[in-house]
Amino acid sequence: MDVRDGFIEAIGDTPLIRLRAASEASGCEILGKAEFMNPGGSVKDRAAWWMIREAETSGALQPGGTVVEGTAGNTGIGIAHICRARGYSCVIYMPDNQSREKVEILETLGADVRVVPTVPYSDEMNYQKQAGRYAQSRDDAVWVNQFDNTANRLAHYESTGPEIWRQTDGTVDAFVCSVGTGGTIAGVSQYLKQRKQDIEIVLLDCIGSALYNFVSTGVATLSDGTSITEGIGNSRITDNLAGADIDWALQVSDQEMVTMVYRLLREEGWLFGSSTGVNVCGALEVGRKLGPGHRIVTMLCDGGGKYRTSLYNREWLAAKGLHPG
């Protein structure tokens, strides 16, 4: 019998599924990790989990404690549903840009959710800085801090990584991965570089973000304009990022990204976020640079039923001046 205990058992080992569309325009396999299949229903459940996992073996959380995190979501939605399960409380700061679907969730999971106005992480105000002076004012709570907490990279080195490997009999050319963390990017690539030195690694980022430049220059300056895209996109190198084995990066239009979320769901029947319509546009140009005939894997992040009010809003996407496509 494949049994699995509880909702902690439930994350990770999730299928691989060819995107018909994209590998057929390109000439190769374009494979996308399910990841919307997790329990929670995003890939952040696996970083959440070892983040959470890694605070009980060290002792930092104790039985009844308080687990505070500034999240865009996902990652936050990964940990309240695993402090339901482990009998934490849950405390979630969450800048204003979010989609409400997000929120209600996290309410509905019984978090405390605190949304505060979007700043940059340069202002003391930014939601990971108040996350994390609100931990240290309480003795009973822990800062997952996901973005410089290594125990995101570790996820991926050791659950992600290994199954893409596995699924796919180590002929995996290309892997392709939108970065907000960069724990994705930088376990998958350090565990695959490991086993072929020769794939390539390409991370994607949206419009406003420093990542691409960073990547291509060496230097993380913000590249003009801002995008809809929600989770992704960096203004600094985080410690999960930093020494990643990346070989280049593409920049992927908010428009680009609208497009290929409504001719999956269109052509396709899927309904998926803006991150995995960013990684598709990305795995897509990567096969055509690459040529006819390699396996190209990339992650499908999360569902669409998050996005309703925003990216499946019609309205919404004209008065940002974009359209399905």
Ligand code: PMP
The other form holds:
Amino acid sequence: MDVRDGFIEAIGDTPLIRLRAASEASGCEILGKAEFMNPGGSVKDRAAWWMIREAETSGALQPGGTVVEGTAGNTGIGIAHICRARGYSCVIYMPDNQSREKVEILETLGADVRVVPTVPYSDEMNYQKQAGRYAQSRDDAVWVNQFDNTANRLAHYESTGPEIWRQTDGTVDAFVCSVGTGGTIAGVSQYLKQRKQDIEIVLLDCIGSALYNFVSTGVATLSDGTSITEGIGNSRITDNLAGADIDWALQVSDQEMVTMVYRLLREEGWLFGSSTGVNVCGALEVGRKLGPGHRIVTMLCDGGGKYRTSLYNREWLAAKGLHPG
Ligand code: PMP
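Alternative state: the form predicted in complex with the ligand, after the form predicted alone:
Full complex below, order starting with the chain above.
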């Protein structure tokens, strides 16, 4: 029998899917790793499990304990599922610029959700710092700390990277990916570069983030502007991203991303989130740069159902000066 035992075993081993229009437009094979098919609905289920397992193994998290995290949402959703499955309480700090649906899902899963004002990382009231302080104030709590906890990167080194290698029979030419904590790009690239030194690793960044400048100039200065993307972009180099062997970077604008997610919806029947839109734009651009005949892998990070009132709401988009294309 081919059976997975419960929520934890349902994480990972996601399909690799050929994206038709992007492949045809670039003459390359553009393949997306279907992370939206994880049981909590995103790429972050892997990291959530690796980090909680590490806390269990080290003894920091005891039976019946409390898991605390600051998250844009998807890590929290993964954590909240796992807390239910393993009998932990869950407290989530979230900035107030994330989709309403994510908050509702977290509450449905039984998490204690604390939506706090969106302020820079340098501010002591930043959601990540509030989560850390709250966990410290309780004896039974652990702070997951996804940005600097390298069990996040390890999840992708031990699972996502090997899966991509196996699913492409080692024929992958480039891995292209947007970045939030950096766990995905750092872990996957570490594994793939060990197997194939000349693979191209391309970081994709949204406007208003510092990562494009970091890869291009070595200095993490914020680019001008803002972005409606969720879960990606960063103002600093996390412990997960530090030392990652990235070849080059590309910036993707919100309008390019919006046009792409609506094209994927209309022409191919996909309902993806914004970071996936960035990823497919980037993969297409890398395909054009490398030339026909290459095999490019990117991540399909999450589905669009959580963004019905934002990315998939035309009035909301119009208020941001964006249109479906
Ligand atoms: N896409 C989405 C939808 C996410 O929630 C995240 C995680 N913040 C990412 C992409 C980025 O992944 P990572 O944190 O591994 O860089």
